[in-house]
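Form predicted on its own, single chain, as structure tokens, below.
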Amino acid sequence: MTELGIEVRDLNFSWRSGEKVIKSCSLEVPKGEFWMLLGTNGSGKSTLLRLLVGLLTPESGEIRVLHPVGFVFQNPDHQLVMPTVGADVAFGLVQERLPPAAVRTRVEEALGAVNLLALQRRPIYALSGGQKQRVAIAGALARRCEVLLLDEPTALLDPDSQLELVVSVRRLVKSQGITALWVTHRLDELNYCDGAFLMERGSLVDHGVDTRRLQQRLMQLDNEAS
């Protein structure tokens, strides 16, 4: 039986409006795989995401995911809050209550992972927007993170910094058995994943590893909504 890093069954969520946005919403991810989630805007993409972290309580359902739980903003800006880089990623560990060489190391470990060892005693205020996405990923690694869910990471970068992150996100998946999900709309990124969801209203709508007829019919829907 395939182990699961992320498990959701019959997932429903409202606003307080009434206005309902997850229905009856259903989705494995087996643990060590990189997926991503698709969807046209406000398909309920980034809202799934928020409650699998708990950011938001559904109204009824079961959401089963490994513990602990990164997220990654689509603005990094939102999350990194210390001065330096090592700063920022060791924030993360003040609960944990490690003695400061098992802090440095998990620090440096975390760094090293995302190819930023060099830049520990960088200012956050001097990195590029993909610098910042990794310090921010590098914190979830500190923490020795069982799954990483991110959303739209790549949607301020650059060409170059999004394919950088993408690939960065897959070796790390692959190299520390994490399970990611991926919130994209960008269809290229869906080359460097395991597979996908395919949300449309609030529901899934379609699921696989042939991420090539995913890309097809969300370009479908968006022609349909446009």
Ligand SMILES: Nc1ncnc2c1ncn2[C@@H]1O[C@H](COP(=O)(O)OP(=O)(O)O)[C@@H](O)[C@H]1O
The other form holds:
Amino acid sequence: MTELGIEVRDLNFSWRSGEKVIKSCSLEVPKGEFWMLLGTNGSGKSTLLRLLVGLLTPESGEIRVLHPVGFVFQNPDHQLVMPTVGADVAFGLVQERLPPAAVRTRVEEALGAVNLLALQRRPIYALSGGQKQRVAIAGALARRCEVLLLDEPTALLDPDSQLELVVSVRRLVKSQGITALWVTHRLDELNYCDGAFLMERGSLVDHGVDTRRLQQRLMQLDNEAS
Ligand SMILES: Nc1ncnc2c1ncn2[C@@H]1O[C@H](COP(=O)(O)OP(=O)(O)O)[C@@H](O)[C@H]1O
Ligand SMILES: [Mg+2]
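Write the structure block of the form predicted together with the named molecule for the protein whose form predicted on its own appears above.
So here's everything in the complex, that chain up top.
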């Protein structure tokens, strides 16, 4: 049997308003694979990721996710809390009670992996959007995450940094055996994943490794919505 990094069975979730936003969702991502989650605006992608990481509690259903889990938000300004690059990556390690030398090693390894080692002392405000996203990813890597969840990490990036980020995340998760689920609305990114899920009004309506077919289906759904 394939080992799974992420496994969801028959998940349901409603907001307090009663609006049911996750309807009987089931999905599996094999360990070490890089999958994407597509869907029109408001279809429930961010809610599903928040359930996976434990920020929300499901009404019913099962979630199994390898730990630790790293989470990267659409807007890195909502997640980077320390004044400098190195301090921010180290901040995520506070709970691990590592000796200072081990923290330094982890921070350096993680920043090296996202190609930001030279910017360790740089203030966060002096980074580009793509660099900030890489700092957020380094934070997850320093914690040795087994699973990485990314919620539209390229939404605020220009096309060059967008491509750079998806290529480097793919290379990283593949070389480190991390299981990743990347939410996107940008169809060109689909060329870099192992497979994708398509979400529509709270249900997972399609999935597979034939991303071209899923691309076409999403374009159709977008047209119907507009
Ligand atoms: N905090 C919230 N409280 C109530 N409803 C919400 C909240 N966040 C999102 N929603 C609603 O849940 C649905 C799914 O939203 P979301 O998961 O953000 O979709 P997506 O990420 O696919 O755009 C939408 O109808 C949205 O309005
Ligand atoms: Mg969203």
